[in-house]
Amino acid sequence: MTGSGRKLSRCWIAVALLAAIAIPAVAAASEAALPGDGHAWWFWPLILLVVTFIMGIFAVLGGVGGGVLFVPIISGFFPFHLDFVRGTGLLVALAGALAAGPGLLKANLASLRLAMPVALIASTCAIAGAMLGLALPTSVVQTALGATILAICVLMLTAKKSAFPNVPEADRLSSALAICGVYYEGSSGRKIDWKVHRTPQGLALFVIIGVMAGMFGLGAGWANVPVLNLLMGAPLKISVATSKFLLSITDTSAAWIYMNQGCVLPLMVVPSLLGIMLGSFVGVWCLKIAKPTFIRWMVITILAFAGVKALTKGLGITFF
């Protein structure tokens, strides 16, 4: 055997032992009514250290956020309460953002002149979506949870990315807001000019996209990145980068909102943060041997049974 191939066996053996500490007190977890009924005060936090921490090493792997994968996985097989852990969700989204940001804007990468336009329209409306997340029935959030995580598997199934798109000309808004910028592009050496397009349509998917973040607690890397890349036309990396230093305006608007409602436990979020860090760094170094469509597949499925379970569960159906 290779010296990759012994890595990358090592990688997924300790990612199976995870595993199978942590399916089965999820499973025993998942019998209890409460959080505290019967169990010592540390026992919940423990479980979540271990689960956020595959689930950090699945979200590197996947490419997808860390919310993303959070809120449908606790909320759906842990007896927290919904609004805890849409709570706990925007931070974790928010930790992610705040440490990559500064990196990103070093590397010019993460674009100001795009970012700005559409952090207010996306941070304005995340605190409209906390609010009305907290004011409907807890039922009702659990089914459309359920219903958004299946419709982003279907858009991580159908969505295709475009590293340069062809944007033959700036419209007139971007134009005024001087939404365009120049990088270097390491993988062939050379300077790219960048403008973007329908912004109008693109500033009005803000307003949903934001919505849907405050009240759900997924962050949106999900949404920006289609919609910055596939619609405005803004090319792939300027369109990753820049959407998660919109997670850390976005994320932090909707986060003082559940705070402010005392939705923010710390032996909640410590632990979880602390899992999704520690994961992240493993998931960094499984990336660099880990084959990408086996990832993909891997990470639609485990967000699609999420999915499902939270339906099931905002409907008051019991299947699993």
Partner chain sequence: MAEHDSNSEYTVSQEQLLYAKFLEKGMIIGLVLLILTFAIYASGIIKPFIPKNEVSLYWSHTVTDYLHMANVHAGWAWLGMLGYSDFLNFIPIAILAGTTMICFLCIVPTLWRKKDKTYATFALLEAVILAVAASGILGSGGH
The other form holds:
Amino acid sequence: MTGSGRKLSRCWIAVALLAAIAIPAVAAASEAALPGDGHAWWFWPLILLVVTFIMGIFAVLGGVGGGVLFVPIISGFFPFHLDFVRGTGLLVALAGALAAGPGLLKANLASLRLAMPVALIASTCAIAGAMLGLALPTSVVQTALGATILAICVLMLTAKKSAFPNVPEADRLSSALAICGVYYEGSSGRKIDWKVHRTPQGLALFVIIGVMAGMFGLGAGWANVPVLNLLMGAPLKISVATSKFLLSITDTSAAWIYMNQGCVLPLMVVPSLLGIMLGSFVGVWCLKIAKPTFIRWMVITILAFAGVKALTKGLGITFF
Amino acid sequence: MAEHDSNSEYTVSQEQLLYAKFLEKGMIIGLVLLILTFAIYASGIIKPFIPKNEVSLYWSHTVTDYLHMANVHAGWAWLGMLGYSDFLNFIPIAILAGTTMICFLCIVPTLWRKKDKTYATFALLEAVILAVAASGILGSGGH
Amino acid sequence: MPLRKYVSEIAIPIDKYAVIDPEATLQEAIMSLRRSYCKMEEGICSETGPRTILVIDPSGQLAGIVDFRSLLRVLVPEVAGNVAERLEFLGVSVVFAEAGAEELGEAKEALVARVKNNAQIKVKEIMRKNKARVEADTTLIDALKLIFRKKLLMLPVYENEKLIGVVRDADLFLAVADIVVD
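What does the same protein look like in the form predicted in complex with the partner chain, given that the last one was the form predicted on its own?
Okay, now the whole complex, with that chain kicking things off.
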């Protein structure tokens, strides 16, 4: 095996070892099997930990946000109800955004000035979306979720990215609010001045994005970045960083609604959170060694499967 | 990534640095406490309200059914249940969820002093929106 | 006994030592350190010269010290920084990798440009405080004890409250080595 191939397979060995060590260790402390589904209390949390760990790695390797993977996959292939999955998913996405936020702000890659007006709209709509999502019958939400996931897959396959969009001049709104900035572009060593345009249209789109984020418990990175980058013209790095930062605000507002309704179970939240965070770090490490191109396809395919699963669950059809 | 001020042409704004500072603190405190409270919960040192092996009975039902069957009250009622190790976990979760609200409140004075009334209002408004969400005033009917 | 010699006999005089102003940039510090550390005329860089620079403020007081570690920590924080700095760097990498922005490789591609940018930081922002000092009439053995106990690279030498030179761990080693050689 080549050097990089050896190191990459070490990733998988590490994943397997994690599961192999964790199971006997926890078994030593387990209590009697429960009456319900015959498993000890730690069984499903452990599965969650391992699955979210792998999810975290794939999210990074596939160039996909962890937040968009959690709800579809966990709700599609696990016995948890959509209510709890959404609550957990929001907290998981939130934690990731909180962890990344300070670094991005300090490096001036996430722009507070760009984020705040957007956040006002997105967080209000996320609250509305969350309330709506909890009020609607599960089957309706499930069907809508399925359709949305499939649309996300299409978006991921087709949407372009623009490293430095051409913004001829800032529009009136963004000039009035002074939404612009300078950041240091590492790869070229230059300082880039940026500004945005089409701000009103962008803000209007964030209404929809906010509602969807709240209703489905998805991290909205897949939507934030195209709007900020392609529509409003912010450089790609600024868009990505500001989007991640925005998640911390949008997801906070929706998470509170879910929390106050009781949709948060520590036994689900903590393993998922730890799993995804650890997985992300391992993913970055793996990425520095090798980037298999098929992983993105694999991730989108799994996501599509999850979308179809959600759709069929919601519509009451049973294929698998 | 270096953050330097006087000797390079760009400066990270004061309020942005302040926000980042509080965000970092809240995040670290929340995460560390979460691991701690979860260890207490998982180890069984303090008894939880819902025994650990019964939780899986509830999570396949809707949240309304869960609240009803497990005799749990939604909203901020968890504050009264902190004697149980599962509800103890809600403290760090609330910290993580509440950090952004605190950050926005903290930057309002800085923005106001800079005479940036628009953004000061934005920050205050955002903190209010988050507080309203957190307060649980906006209940929903459930299924 | 050679080790009963005084520090002043083996110290490098201050006018032969690399010094720099607190307001200078790291770039200037690096060039000065490199010049004094390497025998540039011979085109090879062997450990002959001092590995540190003294930061002297305009009033002539010793403000701090700059050494390899403190320079590297700032120039390449993702490698040489402390845990918090490396985690922060990694956190940012996760974000860009998750979004599929091909610019992961803040470390790989951008190293040259970033190091150049970080070199514009001023010396006073990264210098270390001086932890110990000796007088000109301190014996070598006492100086050695101080260096080992506090894990230092060098000690500034003072006489009548005035900085007159520097004694390095290398010079103390050479003094001990003389015993063996003689």
